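Take a look at this one chain, the form predicted alone, written out in structure tokens.
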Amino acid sequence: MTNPLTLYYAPDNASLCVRLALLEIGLPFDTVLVDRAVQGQKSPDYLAVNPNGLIPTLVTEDGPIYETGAILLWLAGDGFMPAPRGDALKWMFWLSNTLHPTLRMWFYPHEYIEEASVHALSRATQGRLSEYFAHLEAHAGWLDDRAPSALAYYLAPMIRWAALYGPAQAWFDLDKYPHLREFAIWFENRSAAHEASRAEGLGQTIFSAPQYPNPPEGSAL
């Protein structure tokens, strides 16, 4: 490895947010596949880098950084956070602390509750996610900025995942959210999105009309 940054990733995982940011900013980086098909995220080698056993991790000159929002903030500096900065930080932490964890609960309900209560949790989580996407549609003015930002890197993959993963895929209809849909179309046509798609086998309309990935290596699940 020759670059100062190394991204530990799995296809179509939260590491996609970080890959998009690295490509957009133009920072050279190496990648190390974390093979989820064999629970690579729980292997001793990976746990030595990220003791939480979650993806992604970005190894930097400051040491390993994990938590997607923290990595994006570390990469963004002042150049890729929309103004005003206070509003941008508010939305970054909302994406990190509210939307992302709720999506994870939707994808992996068995990690949060016993089998008998999974259906009830999933129903409640679906309703909460619908409220959150409506909140974004109504209040996130930065969706219309058409400028690459740490917020865009974080949100675009989550729009994709809402459409593809979880116990009931048919619930999410991007057409209900015109601002989100236009944002998704704009972002998927950026060169960074095309390059990320080639690297992870994500297809063409990766955010506005996503398809399941066909990665050249590794597994999304």
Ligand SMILES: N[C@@H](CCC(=O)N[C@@H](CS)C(=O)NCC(=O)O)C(=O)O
Given for the second form:
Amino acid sequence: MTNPLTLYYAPDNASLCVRLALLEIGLPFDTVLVDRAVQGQKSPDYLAVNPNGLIPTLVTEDGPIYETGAILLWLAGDGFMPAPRGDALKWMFWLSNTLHPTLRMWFYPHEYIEEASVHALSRATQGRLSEYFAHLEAHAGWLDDRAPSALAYYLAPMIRWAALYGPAQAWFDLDKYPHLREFAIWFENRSAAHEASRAEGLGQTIFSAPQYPNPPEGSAL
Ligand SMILES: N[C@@H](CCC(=O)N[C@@H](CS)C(=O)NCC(=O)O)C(=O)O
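I would like to compare: after the form predicted alone, may I see the structure of the form predicted together with this ligand?
Below: every chain and molecule of the assembly, starting with the one above.
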């Protein structure tokens, strides 16, 4: 029997946020690999479920849902958003329309600017990301809640990706952000993180000291 939820994913992609949330909530789901090695996210079959050609998509009884933040909000019952809800919504939108798009600019500068200006864009983006992680460290009180939430499972993979991907890595030092570091350590020790790591080949200490994935199927890039 198939499950009512199907996650279109690629290892260590934004689908990881959704996988973690599904595992944490305990919802059964099927997965479909989107093969990035052959640009599967731009194939006609995938574009039919997500016309943006981006990963993830969660197919639900309401139809396909894309945009990581939207999927997490769709999944998030009251117990999966920190209180007060207004605060949680504010941070959810900050993660999805400030931090995540800036990370995209760091990972994919060529999608935003011509070759001659890529270096300048990346330098500016790196500065912006450093400010954003410092902003989280200073203002995101929910980092210290030792409770799983849609916010936590959106942020934790973004900490991982900042350390691993983009044109340079050494700039990102989690030790500069003690709240973020403790948050990362706490979340990587939850069973949802262990299970996601097994499924996508992410290794140990997946948020606080990540290594490049060695996935059983598919590729991260
Ligand atoms: N705004 C989208 C961004 C998703 C996104 O950036 N996905 C990346 C993988 S982490 C992707 O599909 N990259 C392939 C591409 O840009 O072609 C969301 O929140 O779901």
